[in-house]
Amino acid sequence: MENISASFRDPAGYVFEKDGGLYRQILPYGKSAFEQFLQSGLAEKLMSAGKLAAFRLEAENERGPVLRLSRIPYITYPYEWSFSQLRDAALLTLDVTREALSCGMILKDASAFNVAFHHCRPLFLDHTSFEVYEEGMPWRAYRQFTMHFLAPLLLMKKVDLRCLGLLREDIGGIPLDLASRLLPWHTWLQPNPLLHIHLHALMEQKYSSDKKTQTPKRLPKKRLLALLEVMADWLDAMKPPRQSTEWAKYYSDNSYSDESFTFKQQAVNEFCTKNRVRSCIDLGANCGIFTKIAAEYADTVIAADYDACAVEALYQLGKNEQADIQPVLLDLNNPSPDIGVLNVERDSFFKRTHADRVLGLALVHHLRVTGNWSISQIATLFDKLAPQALIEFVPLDDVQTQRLTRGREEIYQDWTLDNFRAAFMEKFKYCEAKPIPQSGRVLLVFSK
């Protein structure tokens, strides 16, 4: 039995793996609330609606019930999401809270880490986040909800999409006083930012310096439901910011002719049709043209890009295609690390990510030139991820590579097809080269 390190904080239960299965142990502290969760019909209601990760009662031991959990193929974290993913996760959290109230319960925490994505739909994961509701009790999870959802969404909307990275710096959420200082002055004139961020931050500062114990004010259920409704309407109307980025229109400004681009699409299709796989990784997926092809022949496609607008497009693609595309906001020069308590609470990108095949199209020259990676390091990257790889080699004289080198070509004289292939053949056993017509680029198929 191996405990999942991310679940240690909850006194009501913990998650563990055993013999390939995923389980949740309910502890005595959370047993009565969990029984109410079942008896009220809330669990079945949420699972039937596709809002809660499925489970079944597996056994009962001296500590409490043991649940057998359905396994999500791939887990991403909030700091790797698009704007719309974080917003949809927030809307799900509010929806689950309202459903719980209708069954005499309420969410006791509202962490963004309680949500995962499957087939580009948010799914609530924590079966022990529910407690019995008593008339007039405040929503204890409100502060956490503002720090995990409202603050980062407002900062992404009003300041810059890159503010999402603050969630990686503090997995407890963005502090409200920091969010209040970073938001532009005009948000003080807008009702929702004023109430949920600015005034909330001022109240926190006031009471943190007050030595007297503060008694929580009663909040009638009717007013609580109204608050949840107002926040849901506000978030539902909140659209991603129109932020132009370097890579958002990459495929409308590139060095491919129509013939070479068609050839590349056909080659990707041929590579993927060799066999259907459980998982595929598309590194530098951009807007998802090739991700869409890969998704036809894989149960799950992990589509990674460091451009926030591209990750937004990938999320919308997965929703429209109803495919299990898992967008990941990822900078390979600084990938998601092991973080949290003892650096084991949230796993790094590379600990979580292994697949049957990997695509690296129009990517590796960026790693070599912009990131100053060695060719050996690039080969190691693909070796770590999958046994089959399709990689596009872009030579030094390509117009896109020349834009990157900016007259410093002499530094990258090792960037040749022969050197590249030789480095990969130390990791892989088989190589096939497919030159792209009307282009100096070459598609390379590596396999073990």
Contents of the next structure:
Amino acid sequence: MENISASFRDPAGYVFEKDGGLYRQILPYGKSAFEQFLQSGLAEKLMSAGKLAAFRLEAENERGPVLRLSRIPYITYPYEWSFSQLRDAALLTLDVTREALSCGMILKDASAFNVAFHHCRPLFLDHTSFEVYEEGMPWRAYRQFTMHFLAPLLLMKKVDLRCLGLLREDIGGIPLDLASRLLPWHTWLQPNPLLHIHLHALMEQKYSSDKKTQTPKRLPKKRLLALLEVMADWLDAMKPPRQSTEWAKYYSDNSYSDESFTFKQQAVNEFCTKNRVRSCIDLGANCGIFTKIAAEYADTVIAADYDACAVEALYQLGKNEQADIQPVLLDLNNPSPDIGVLNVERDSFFKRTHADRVLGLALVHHLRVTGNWSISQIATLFDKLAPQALIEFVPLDDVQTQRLTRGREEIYQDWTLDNFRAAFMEKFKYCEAKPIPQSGRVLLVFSK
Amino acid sequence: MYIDAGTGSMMLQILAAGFFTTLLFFKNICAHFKRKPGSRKE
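Now show the form predicted in complex with the partner chain, given that the preceding structure was the form predicted alone.
Once more the chain from above appears, this time first in line as the rest of the complex follows.
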């Protein structure tokens, strides 16, 4: 039996793995709230609406009930999401809170880590996040909701999409005083940012230095529902910011001829049709042209890119195709590390990610030239991720590589097809090369 | 998971909820008058 380190904070229960299954132990502290969660019909209501991760009662021991949980194939963290993912996760959290209120319960925390994505739909994971609602009590999770959702969304919308990275810096959410300082001055004139961020930060500051313990005032349910409704309407209308980046349009503005592009598509198709697999990784997925092909022959496709606009496009693609595409905002030069308490609370990208096949198209020359990776490090990357790999080798004289080297070709003289293949053959067993017509590029299939 | 709700945050929430309740009230009145006579309420 192995406890899942991410659930250690909760006195109401914890998650563990046993014999390949995933379970949740409800502890005495959370038992009565959990019973209410079942008896009120809330659990059934949320599960049948596809809003809550499915579970069934497996057993009951001296400490409380044990639930068998359905496993989500791949978990991504909020700092790896696109703008729309974070917004949809926020909307789900508000929706679950409103549903809970209608059943006499309320969410006691509103962490973005309580949400995962399956088939590009947000799913609430934490079955012990519910407590019995007492008329007049304020929403205890409001502050956390603001720090985990509203502050990062506003910063992404009003400042820069890259502000999402602040969630990785602080696992507890973006501090409100910091968000208030970073947001542009005109947000003081807008009612939602003014109330939820700026005044919120000022109130926190005011009461943090107050030595008297304040008794929280009453908040009638009707008013609480109004607050939740206005926040949901505001978030629902919030569109992703328009930020044009080179990667989001990479394939509509590239150096491929029609023939070479068709060849590349066919080769990807051929590689993927060999057999249907559980999972596939598309590194440097851009707007997902090849992710879409991979998704036809894999249950889950982990589509990673370091560009926030590309990740947004991948999320929309997954939603439209109704495929289990898991967009991941990932900079391979600095991938998500192990973070949180004792560095075990949230796993690194490499700890979480292993698949049956991996695609690396128009990617490796960026790693070698922009990131200064050695060829052997590139081979290790693919070796770590999957036993089968399709990689596009882009030579030094290619126009895109030339753009990156900018006259520093002498540093990259080792960047040859022979060296590349040799480094990979230390990790893989078989290799097949397919030169792309009307181009110096070569598609390489490696397998073990 | 249990979290620190924060006194300042609770106070702000009560303030914000009051403000938004008033806002919703006027919004609903406007929506009522905007509705064409004879049309059904959704």
